[in-house]
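Heads up, the chain below is alone and in the form predicted on its own; it's given as C-alpha cells.
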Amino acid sequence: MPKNAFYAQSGGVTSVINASACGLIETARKHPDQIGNVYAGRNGIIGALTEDLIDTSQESDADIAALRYTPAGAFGSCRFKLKGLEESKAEYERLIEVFKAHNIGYFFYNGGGDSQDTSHKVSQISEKLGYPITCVGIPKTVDNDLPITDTCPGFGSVAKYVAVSIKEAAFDVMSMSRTSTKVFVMEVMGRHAGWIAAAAGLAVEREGDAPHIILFPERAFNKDKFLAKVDEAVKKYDFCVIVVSEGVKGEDGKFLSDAGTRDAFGHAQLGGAAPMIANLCKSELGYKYHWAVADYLQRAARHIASKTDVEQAYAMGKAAVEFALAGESAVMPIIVRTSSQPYRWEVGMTNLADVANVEKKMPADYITEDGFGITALCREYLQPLIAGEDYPPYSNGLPNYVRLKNVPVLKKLNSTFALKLK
C-alpha cells in the first residue's frame, strides 16, 4: 500500500503559491502506485497538529488545474514556528502520531525561510522518533530572500505589480503636479531585503521617469540626504515619486515603521513607513503629498501575475514530488538561471540545511551609489522575472477563481492536541 503525502502552505501567501500546489497534486496523481492520497493541512502545519486534514482526492482534475491561476492559499496558511526538539517535543510527537495514523510518508512544506526550517527539523526529528518521513521543502516568498535559488516563486508577480502600479501612479501625479500633489509615496513589503522596492525601479525607462527615489532596507535612512533628493526632483520634474520598503531603518538601526508588536515567528510587525515619509516631505519642505500602502494587494494580484513566476511556481511543486519519488529527502527544488540574455532557467536542488533561516539581501552592486536607485546589473537580474502575462479566465468582468470543497479527512485519533497560538 503506497504511503500518503502531506502538503501544507505556510507564511504569507502569494498570487502563485497555489500554482505550486497544482504542480504537486497533478504530479502526485500521475504516480498512484507510489503516492496514495495527498492530504493538505488546513491552515498549514496547524492542520497536522490538530489532525485537521483535507482530502484533495475529492477535488476534480479541473478544479485542481484551476489552482494554477487562483491566488492566495487554497488550503489556508499560518504563521506558526516549530522550535527544537527539547522545546517542542510534544508537537513533534503529535506530528508523528498523526502521520502514523494516516499512513503519511511524504511531507511537503511550501513556504519561506522559517517554513524551510520547519521542513528541515521534521526531517531530522522524525528519524529520531523512529518514523522517518521523506521531507521536501517548496520555495515561496514574495520577499525573494531565500538563498541559493535564483529567485523565489511569488516574487516575480509582486515585482510586476509594483512596477506597473508605480508607473501608473506616476502618470497620475505628473498630470496634476502643477496645481496639486507634488510628492507621492508608495510603501511595499520587504522586512530586511529590498527586492520588492527595487522592482519599482523597472518603471524607469528614461530620464525623469518615476520612481525618483527608492528607499531600501539595506541602506540606513539619512533624513538630510533624502530631503535634498526630494527637493531636487520636485524642482527638476515638478513632482517626486518615492517607493519605500516597510523594513527601512534609521541610522540608529531601528525600523522607521516598527509598530511595537511581534508576529508568531517573532518578527516585528511593520507598517506606516509611507505616511511617515510623506509627512516628513510636508513638514520639512512644504510639499503636498499622497501616499499608499500596497500591503496585501501586491501579493494577491493574480490578475497581473508574471508568466515566468507562474511557470516557476508550478515547476517547484512538480519537482518536489519527483525528488521525493527519487528518494531525496531534506532537500528543496530551486530555480537555476543559466542565462540572462536570453533568459533561461532550469530546476535544481539544494539541501534544506543550507536554506533554513538564511536571508538573501540585495547585493551592494544592485543599488546605485547614492542609495536611491537600482543599477543596470540589478535591472538585468529583475527584468526577466516580470516577463509575460498569464491572465486568469474572466466571468462577468471579474477573475473566475476556484474555491475548493476542502473535504476533511475522517479523524482516526481519539486524542486532541492543545495548540498554543499567539
Given for the second form:
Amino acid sequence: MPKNAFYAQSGGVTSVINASACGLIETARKHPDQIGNVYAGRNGIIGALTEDLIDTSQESDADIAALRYTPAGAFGSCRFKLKGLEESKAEYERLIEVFKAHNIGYFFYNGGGDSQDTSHKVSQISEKLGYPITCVGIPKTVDNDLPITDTCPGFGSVAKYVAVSIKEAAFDVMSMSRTSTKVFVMEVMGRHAGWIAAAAGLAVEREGDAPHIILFPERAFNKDKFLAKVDEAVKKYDFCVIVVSEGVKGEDGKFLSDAGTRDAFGHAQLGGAAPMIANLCKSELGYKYHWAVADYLQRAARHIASKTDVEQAYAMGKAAVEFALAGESAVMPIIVRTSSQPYRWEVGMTNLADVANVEKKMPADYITEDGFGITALCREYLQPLIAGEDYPPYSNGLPNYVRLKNVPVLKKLNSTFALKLK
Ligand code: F6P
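Moving on from the form predicted on its own, please list the structure of the form predicted together with ligand F6P.
Let us now look at the entire complex, which starts with that chain.
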C-alpha cells in the first residue's frame, strides 16, 4: 500500500499559497502507486499534533484546480513553532504516533523561514527517532526574506498590489493637492526586510512620479532628514507620497510601530507606522495628510496577483512532490533566476538546514544613497516578479473563490495531545 502524504500551510498566508497546494495535490494525484491520499493538516502542524487531518481525496478535481486562483490558506494556517527535539520529545513522539496511525510517509510543509525550521526538525525524526519520513519544504512568504531562492511565492503578488495601489493613490493625491491633501502615507508589510516597500518603487516610471519617499527597515529612521525630504517634494511637486515599511526602526533600534503583542514565534505585532509618520508631517510641516495601512488587503489581493508569482507558487508545490518521489528529503524547491532580461527562471533545490531561520534583507546596493528610494539594480530584480495578470473568474461581480469541503479523516488514536498555545 503506498504511503500517504501530509501537507500543511504555515505562517502568514498569501494570495498564492493555495496555488502551491494545487500544484502539490494535482501532482500527487498523478502518482497513485507511490502516494496514497494527501492529508492536509488543519491549521498547519497543529493538525498533525491533534490528529486533525483533512482528507483532500474528498475534493473534486475541479475544486482542487480552483485552489490555483483562491487566496489565503484553504486548510488553515498557524503560527506555531516546534521546539527542539531535546526540549520537547513529546511533540515529536506524538507526530510519529499520528504519522504511523495514518500510514504517512511524506511530509510537505508550506511556509517561510520559521516554518522551514519546523520542516527541518521533522526531517530529523527519521535520523534521531528512527521513523522513515520523506520531508520536503515548500517556500512561501510575502516578506521575500527566505535565503537562496531568487524570490518567495507570495511576494510577487504583494509587490504588484503595492505598486499598483501606490500608483493609483498618487493619481488621486495629485488631483487634489492644490487645495487639499499634500501628504499620503501607505504602510506595507515586511517585518525585518524592506522588499515589499521597495516594490512600491516600481510605480516610479519617470522623474517626479510617486512614491517620493520609501522608508526601509534596513535604514534607521532619521526625523530631520525625512522631514526635509518631504518638504522638498511638496515644494517641487505640490504633494508627497510616502511608503513606509511596518518594520522601520528609529535610531534607538525600536520599531516605530510596535503594537505591543507577540506571536508564538516571539515576533512583535506591527502596524501603525503610517499614522505616526503622517502626524509628523502635519505637526512639523503643517501639511494635510491621509494615510492607509495595506495590512491583510495586500497579502490577500488575489484579484491583482502576479502571473509570474502564481506560476512559481504552483511549480513549487509540483516540484515538492517530484523531489519526494525521486527520493530527496530534508530539501526545499527554490526559484533560480537564469536571466533578468528577458526574465527566465527554473526550479532548483536547496537543503532545509540552509533556509531554516535565515532572513534575507535588501542588499545595500538596492537602496539609493539617500536611503529613500530603490536603485536601477533593485528595479531590474523586482520588475519581472510582478509581470503578468492572472485574474480569477468572477460571478455576480465578485471573484469566484472555492471553499473546500475539508472533510476530516476519521481519528484512529484514542489519545489526545495537550497542545500549549500561547
Ligand atoms: O508572514 C509575514 C507577515 O505577513 C508579515 O509581513 C507581517 O508582519 C505578519 O505576517 C503579520 O502576521 P500576523 O497576521 O500573524 O499578525
